[in-house]
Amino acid sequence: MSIESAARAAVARPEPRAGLSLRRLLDRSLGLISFVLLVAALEAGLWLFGVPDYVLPRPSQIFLALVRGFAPPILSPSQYYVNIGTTLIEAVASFVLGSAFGTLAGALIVEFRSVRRLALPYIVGLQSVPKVALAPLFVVWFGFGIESKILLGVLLTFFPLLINTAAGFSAVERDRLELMTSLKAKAWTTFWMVKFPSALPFIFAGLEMAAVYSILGAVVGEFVGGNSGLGVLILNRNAAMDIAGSLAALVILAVMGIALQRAVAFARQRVLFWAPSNDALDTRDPE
């Protein structure tokens, strides 16, 4: 055998499966293992400079906070049990209801000319109008209640379904609709064959992207008006002067918006088995 000849062999071996294994092991625990690296250099970092605690805690004082937020009673109004199921009721009613009306709406303005010169100017212009300055008048009309962080955060889901529907319905491929014209399929035959399987993988990147506003629309809510929430509960205790305590709800907040994008992403990877993108935000190495 010559030296080139050996030199493609030794390529082309595959890889012993425990060196195989461990770095596929090191590659899943990437991201831990940098979250763990960066808490231990600012809690390092801010001790070693004396930062006061006022100005950024230390995250094994957001950590202490966290364990302090989570301990009885559990329907203190002062803990996080009642003010994160309020928050979350919030988000996921937004979710639902915004993802509802934007896929509908960007259904109707694809399929009907007449629906799309008539609305699509008014949905443009809301969407132009920030929405923190809608929130005052959310409250106005619809008091403290969850009412108005519902309708703030269906605000914010809506345009990006709309959007994303829009697009998926448009870019179905011709030859797909031009088959289904020569076979004489009705026009709601070819609608739930041909158009919405094609557009489901612009629906569900629209729902990831819902998934986070919707948590930013009950938070943004909250801030301005409501009872009881995670947003409530950052406004106490930047009024007390306990940033650790602010720190805290606001990982859980980012605990939160993580936990409804991966529900979203674990959908997308059942129900859309067959795009060849449904795996396109996995960083994992395919087996």
The other form holds:
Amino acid sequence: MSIESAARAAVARPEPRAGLSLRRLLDRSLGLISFVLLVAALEAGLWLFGVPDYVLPRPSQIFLALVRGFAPPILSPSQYYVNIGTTLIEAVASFVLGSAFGTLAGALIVEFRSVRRLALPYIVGLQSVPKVALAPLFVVWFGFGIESKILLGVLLTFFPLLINTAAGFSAVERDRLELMTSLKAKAWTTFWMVKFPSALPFIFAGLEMAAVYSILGAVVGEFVGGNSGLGVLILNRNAAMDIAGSLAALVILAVMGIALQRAVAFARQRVLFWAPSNDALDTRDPE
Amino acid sequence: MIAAPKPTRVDAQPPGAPAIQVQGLVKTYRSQREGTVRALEEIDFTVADGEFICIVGPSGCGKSTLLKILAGIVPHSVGTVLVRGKAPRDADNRLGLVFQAPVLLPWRTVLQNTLLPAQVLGLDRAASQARAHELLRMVGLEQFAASYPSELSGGMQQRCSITRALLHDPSILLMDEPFGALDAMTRDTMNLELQRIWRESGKTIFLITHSIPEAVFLADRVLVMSPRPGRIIEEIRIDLPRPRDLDTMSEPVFAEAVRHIRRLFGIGAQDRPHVD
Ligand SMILES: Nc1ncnc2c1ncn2[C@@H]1O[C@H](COP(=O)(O)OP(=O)(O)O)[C@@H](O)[C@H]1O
Ligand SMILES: [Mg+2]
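Just the form predicted alone so far, so send over the form predicted together with the partner chain.
Everything in the complex follows now, all chains and molecules, and the chain you saw is the first one.
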């Protein structure tokens, strides 16, 4: 360490805030910096080795494909906007419906022994079927429109919610229930005041999974048979050997997935302010 | 003070009737591992209205089971159990219950936790609010009414669980080692506080403890239980004047009662004060 830098360090020490905030800035921009480096390396590498576009296009070409796709004004019947709209509607609809049914079913199964006896064998059976294998049948039964995709998405999101909700209701602290029993609370009162809030952390874990599955359901459904959506766009671009266009659609799907997940995380933070976060992938600053 | 904001009492009963009557009570649990477990054996006792009863006994002797039977949480197997002349599960028996852990709902503020019984029982909102604030003031939590349980210390949380148990002004308070998790100083303070609440409110208190001095300090009568299957092996009336304070603990009567109970458990008088 030079005398000069030692002196600078000594001067800097009385104001740890400046150093800290610089480090924090670095820490926060780490993701962005590494992304930029990665993209630059890819661009240079693919160009240097002369990899053909129809095998793996350069990032700049994917970017250009995105620009071309989004260029037409919003209300024009551009491929992009229609396809994005279709997939988004399918994903959100299956997320909402599948989560609602899954939560309801999970609660009913734990709360009522007769429902459990009646439904559990079917649920276990259905759960062991790979749900995407049903996609071709759904297209036959419900057509090429969004209905078949929404139903596939509902089937995919239903189970994580059912399983997590059931686990949440089973894990309610016994003392909390005994407290309500000592007050001779009605079953319904105990449900709303104690059981449901206690199960919410589990339910949100299920919602986070459902956010991913809902998009998966939409795209797989579109692959199998559809006339609109990002899955259809990917198939079309592939057929035209336009790999850059295909990857551009993938980028949009990724952004859509992240947006849905962030929406769930935001809701979780609002609703579960009282529960410690158990998100191992949480990169926010511990405050 | 505690009876000031008016008519929230939901369970008035004819004067003179015993608060709790237990006759020939037997409780067996069916468990997966051990088959049937006999937890309580031929329990008989009566608690007069307004009496302060403490239960001591070794770990696992069935103290919590007995309390849960009285609270209507767990059914008993054989015998008669009457709480205010009715079955423990009767909808009229809405007792105050305090556990060793505070068992507060983390999504509710201190005030909302205190108001839980009012919501469950459908009591008048305004009157309950006033009473909740009064109770929180009494235990020194009025500044924390809007705080969440995670923001409080263990002792403060336990005080909140006591305000919750008192909110609907139950005539009987059941407490299962309520101060077991607190440090010695907080515990002394809480004991004095509880005695004051009891004297001012005229409630019947049924308190489980593993501290023999605590039992002797608080109780009119100490019921001593045997190891499992739990039976009541002795009832000891504590004839110390009220209100008792920390000086009471140095009186000969106090020391004699503590020594007597320790001997029942086969502990030498020089031994540690705790049974388990
Ligand atoms: N739900 C239960 N199922 C089976 N056995 C139980 C159950 N609850 C308590 N027991 C048994 O009953 C006995 C008394 O337990 P408990 O009342 O908790 O004792 P204490 O409160 O005096 O420590 C113990 O041996 C315990 O294992
Ligand atoms: Mg116990």
